[in-house]
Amino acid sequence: MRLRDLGLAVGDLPAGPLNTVTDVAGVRVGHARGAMGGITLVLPFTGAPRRYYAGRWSLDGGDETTGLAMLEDFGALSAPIALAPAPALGRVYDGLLDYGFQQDSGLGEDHGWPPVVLAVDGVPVPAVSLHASLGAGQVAAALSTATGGAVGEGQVGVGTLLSGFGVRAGIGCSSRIGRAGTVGVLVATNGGEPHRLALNGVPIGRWLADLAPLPVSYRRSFAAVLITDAPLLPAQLNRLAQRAAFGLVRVGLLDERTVSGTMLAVSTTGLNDAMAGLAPETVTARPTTEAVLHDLFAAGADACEEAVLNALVAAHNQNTNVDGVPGLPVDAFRAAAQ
């Protein structure tokens, strides 16, 4: 079940055919679980890895995200993007190294280097258990099952065990079609206060009286991947990542209690290493005009807001949360929103 199954939606821009990140051509997503927790991989390419322009916005500087030094130097990456619980970051990184060696034993920057892992803080099980449960095996499993089409949501992959707004949360996706192209997002939701939960500016959480807030000690966080087929340069992608995060603020996920979070934005068309007729050692770089960037900003923000709500709706009847956190009361939610 998703938000639109309740007769609700975010914003005015049209969604893509599946209303998910895979509405951007060539994008694939894979999930895998361990004995505790799970991981999610997003692949912004079909087949062998290739370079793509990327940018990011981080709440706290991004210390919990790998690959940022190369991203900031070159504005490009070529690896799958992993989302993993923070204690498992190093072991997932090693799994992505194994993948990179399969592509290029020298770990060339065009063929799967550097490994990119967005850490999700606050998964409510002992760090030692997450570290022991997740690693190269889960990376291999997620890679082998990564597909386009529909994406599992809620308590799947890295979304396993996550909570938000006093209810079960996890992975959510959405997409929007704007004048410049399609924008798709995948968000790991792990925080938010019940009274802040909102839809299209309506503070629905205030009318859901039975929702208990997460403990103050719960480390609230998020991780998000935004992919567009609009041709954008790295500096434009930095701006898109920042503006798309407005949707996380509007829905109530990103607030004063959020301890960490990174939005990684990718363009699948801005960089073309293979275009015919180029001079040796050059590539084609394509931007989108400033006049339509605001349209992409709106698309990213709306997709982020709906992705968070999709995570809550999808997880409402998935009973995998070890702390016994309840699911979203969807009937009351629908009634409050209409």
The other form holds:
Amino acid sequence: MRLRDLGLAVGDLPAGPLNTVTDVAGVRVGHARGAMGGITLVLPFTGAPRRYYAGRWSLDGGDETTGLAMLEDFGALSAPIALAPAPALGRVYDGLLDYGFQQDSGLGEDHGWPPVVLAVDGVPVPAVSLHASLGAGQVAAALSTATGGAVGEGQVGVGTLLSGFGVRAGIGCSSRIGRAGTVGVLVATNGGEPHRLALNGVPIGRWLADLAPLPVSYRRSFAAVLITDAPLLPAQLNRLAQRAAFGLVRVGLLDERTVSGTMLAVSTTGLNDAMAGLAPETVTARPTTEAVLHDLFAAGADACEEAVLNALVAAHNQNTNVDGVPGLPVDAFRAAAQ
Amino acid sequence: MTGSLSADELTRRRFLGLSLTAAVLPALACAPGTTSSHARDAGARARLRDLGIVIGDLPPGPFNAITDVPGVGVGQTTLIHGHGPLVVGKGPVRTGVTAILPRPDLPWRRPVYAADLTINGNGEFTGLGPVRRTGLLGGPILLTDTGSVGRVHDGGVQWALARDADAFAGPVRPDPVVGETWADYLNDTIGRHVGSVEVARALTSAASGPVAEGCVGGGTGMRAFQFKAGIGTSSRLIPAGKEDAEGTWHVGVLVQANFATRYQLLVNGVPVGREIVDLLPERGAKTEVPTGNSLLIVIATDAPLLPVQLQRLCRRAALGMARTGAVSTHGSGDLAIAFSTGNEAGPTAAESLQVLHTSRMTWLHKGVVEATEEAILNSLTAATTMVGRDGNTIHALPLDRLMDVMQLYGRAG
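May I ask for the structure of the form predicted in complex with the partner chain now, the form predicted alone having been displayed?
So here's everything in the complex, that chain up top.
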């Protein structure tokens, strides 16, 4: 179940056909679970890896993120993007190296290296167990099942056992069609206080009085991946990542208790057209005007806001009451929103 | 360890200019194949300063190493085994891991202020997000080869969890800072031979004292200026206080050098790389000119610096790198991280801290530039010729010829 199945939606911009991150052509998503927790992969390219422009915004500097040196210096990456709990980061990284070596035994920067792993932490199980249950097997499983089309939401992949706003949360997706292109987002939703939950500015959480806040010690850490087919340059993708986070503030996920959060923004149009060994002397860049950028910023923010709500709605009947965490009371939620 | 080699073989190899280390490689094939030490490598040849070549004018500390910063420990595990054609997963193996611990304590329990700098981004340092966000380093620094990053990171996590199952639950977490350079010319990169056992051994053996240089630890399979290189270190004593006061701060640098092209090499300003143009790497029997790739720089100081000041030190490390002639190519992962042990930081911080006055930074800048330059050159003078996968060979910088060139330019010391 998704937010729109409740007759609700965020904002006025049109969503893509599936209202998910894969509305951007060529994007694939794969989820895999271990004995505890899971991982999620987002592949911004079709087939073999191709270099893509990327940008990042993080709260205060973010959480553990690999590939950071290349992302910030080159403004480009070429690997699948993995979301995983920090204790398993090295094991997931190693699994992505399996994939990288398959593409190019020389680990070329255009062919899947360096691995990109964004840490998402909040799963309330011991780090020792979480560490042991995730690794190259989950990476291989997520790669082999990664697909376009509908994307699993809620308690799937890295979203497994994540909570937010006092209820089960996890993976949520959404998309918007702007003037310059489509923006698709995937948010690993985790954290947020019940009384802050809002939809289109309506403070729904205040009317859902039964929701208990997450424990103070609960690690409020999230990560989001934004993908657009608009031909944005790296500095513009940094801005898209930052502005899209406004949607996470509006919905109440990003607040003063958030420990860390990373927004990674990617364009599927641009540098990759010229790479993969062709390496001409120059590549084409298409400057985007401020007006068009602002339209994309709005698309990203609205999609992020809806993605968080999609995560809560999807998870309302998944993994609930494990550790006493309930699912979102969808009827009360809908009533409050209307 | 040389028992299986005949006297004739040893003589022949010496005649050919191959080092003893290279000669014993076949003998090591079936041996345990790992060493772990913080003592001077038995095969090391000389340190730059022992040759009479002195970089700059600040004095080094007693070890002339990053371990001159009180509390800083270095431990290394070196993996050298196998020879002949590459068999992925078996070898030949020419790699290892170099561990740096800022203090003798568990890093997440007693973190240090830290900052990083990307000079060129075609490389990896994991763990930078938390460093940027908190200004604190709570995990070990681990240097290895490119293929081993994931497993070394995992080894760092296992080491932490074995000592503190709640390490990830605290305000400062043990995310390891794992850096890499590309040893593929000599090493079975795809086989990813460094794992949790090697990491634990390096971390457990981390101690103060002299630091082995050259073909050790993460630097085992590395090259610089197309000579054999690897780990190098140096330090400087920094005058502390006002002009009339006593005391010193320490600044130490450790590098994993795997970068630059021969003609660029400058030793104390002398264009050594334009004078010694032979002894290029040999792929099997064929000479070729591989270039690149990366330089990892770790800077430690006991001067009480905040992260913003530590980032200034990272920038000066780039100047030290430049003085060796390198330009930081597109394909290079030239990454620096700096930390200060001069204050308690994070959860153990006092209510107020004494921080070095900004006006005193120049001495430290100078110390970092000098120590970075000398650490890189030490990695060259310590490293021995190495034969690796497929018979690929990287030659050591010949010290006699180095001194001839220095003499020629009137800079022999």
